[in-house]
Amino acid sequence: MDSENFKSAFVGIVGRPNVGKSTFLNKVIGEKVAIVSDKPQTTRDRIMGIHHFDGGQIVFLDTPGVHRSKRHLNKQMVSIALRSFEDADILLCFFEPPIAELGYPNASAGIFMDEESSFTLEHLARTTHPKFLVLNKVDLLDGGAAAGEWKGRAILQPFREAIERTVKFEQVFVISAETGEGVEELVNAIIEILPQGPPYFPEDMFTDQTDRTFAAEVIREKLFEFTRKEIPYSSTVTIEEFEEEEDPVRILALIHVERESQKGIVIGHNGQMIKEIGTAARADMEEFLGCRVFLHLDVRVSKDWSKDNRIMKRIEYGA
């Protein structure tokens, strides 16, 4: 490796909740390193993904969605995201088409900015780092009611203009992280402006997540997938035991909820819900770890854990 000509940088992936940041990271890395769901605020901590190429590496920082909230947990998540605005060398600023299907009820009236997008722009305007505007989820404009109402991608030009009235960007990219459209072009553009820098991580490393962390995150992802309403936001996961020397690998995980009624929902009738969560999580763990996994899940009521800052830090962030 020619370290004198090596290029590297930390690239922050920022934006409002559920805009496709984690889907983009997984697509670029080619591995599932960040959990995803169709619900907002799935990502709670900063997730690192390393993209290696001939002569350099990009260290992507996937961040929680930027939004206003008074909840302790959400404020902690937003604080993590906003720190990445300064920690990164380059920012990828993700936005999605303002259509009703994505929660923009006033889009048909030409109102393109919701509160969370405006809040994100306020903070982006204060940064001096190179910034790329990334208009994601354009596959949603290629058909259906949204495309018919807005004549497909024609909506992107006035939306882009509304954004750029607040923040100026180096370049603008139209992509679909889900289908891969435009992703390679975006990555190549990042490589073009990378400064000379050291190789921060070895070539065989694609994330800084430990196996234990990934296991907990996958279980959380399945809680988002299989449960509804407040359960995904009132639950978290800790790994109590992780026996890597065993075959299969033995994992004991604890799902924390805030109320007794939530515990019953997570367990389900005759244990059916927790069985489905465990089966789905185990499959992802086995693919990630490349070996068989024995997974045991328990559920504990940790009363109001997300509302008590001390308890939240101890459970969610290990503080």
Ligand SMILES: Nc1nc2c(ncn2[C@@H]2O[C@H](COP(=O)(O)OP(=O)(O)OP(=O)(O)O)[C@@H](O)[C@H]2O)c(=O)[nH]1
Contents of the next structure:
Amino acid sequence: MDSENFKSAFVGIVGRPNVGKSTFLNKVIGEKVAIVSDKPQTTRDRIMGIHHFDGGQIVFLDTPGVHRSKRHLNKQMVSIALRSFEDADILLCFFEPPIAELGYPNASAGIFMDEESSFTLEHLARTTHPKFLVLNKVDLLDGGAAAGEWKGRAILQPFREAIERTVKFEQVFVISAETGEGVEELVNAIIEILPQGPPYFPEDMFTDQTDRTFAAEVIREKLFEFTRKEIPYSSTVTIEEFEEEEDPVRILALIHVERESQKGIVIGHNGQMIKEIGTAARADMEEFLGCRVFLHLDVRVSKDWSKDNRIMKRIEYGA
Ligand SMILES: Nc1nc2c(ncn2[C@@H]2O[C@H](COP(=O)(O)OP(=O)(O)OP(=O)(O)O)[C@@H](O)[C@H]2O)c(=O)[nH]1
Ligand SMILES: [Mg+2]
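Swap state to the form predicted together with the named molecule from the form predicted on its own:
Now the complete complex, all chains and molecules, led by this one.
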């Protein structure tokens, strides 16, 4: 490869929780590499997705959503996100329209900034890299979602102005990570400003997620999808066995919760809930791995795993 003319950079995908950062990553890569849910704080770690094109590569860094919390796990997630603000060469700063349908009740009163968006902007204001403003989920504005006097996409203009009062952006993009609208234009605009750089990763590599981490993440995704209230936030997943040589591939995974009562909920009546989680997770694993999977799931009470780094590490590394 002619490395003199090769272009590459690390591009951070940042923003408050639930704005569609991981959905965007999956759309660009064309594969599910990051888990997605309709609940905030789904992504807990930085996830790389590598987009290859003729003569270059973009290394996208999906990050946990920026938010304020006193909880240990959440503070750790936010510090991972903020570190990526520094590590990236270019930042894609994600926002969603502040409409009631997305849980923002105040836009009709002309109030566009919620706590978490303001907090994200505070951090963005301190960065000096090139930044693109990305207004995601615009498809929702076409479906009759309205905020008071703003009909359809009209709300985007005052919203954008409110954001740009705090932070200046090189370019602004209106996209839907869900439908794909505007995504190609955004990727092309990144390619336009990519500096000369090395091929960081081989051409056949599209994520840094290993088969094991993906398997654990996909189970977490199903916990976010099928359970409610505090369960998604009180649980984590470890892979205890991963027998790649076997057909089907044999995976034993443990779901850790913090209390006995949560264990009962995850297992469900007659084991119905854990069965549902297992069936859905296995289907995604088979797609990612491209082979048949046998998945066995267990639930364990690992008290305080989310409150203490040492317990968290011990669980993650099975020590
Ligand atoms: N209608 C619509 N929904 C979207 C779009 N992009 C994402 N979503 C939905 O928004 C929700 C959150 O998406 P995620 O990709 O998990 O958001 P995130 O920013 O990665 O969230 P965290 O990991 O919690 O920070 C999911 O229900 C997605 O399906 C979009 O363009 N349009
Ligand atoms: Mg995410």
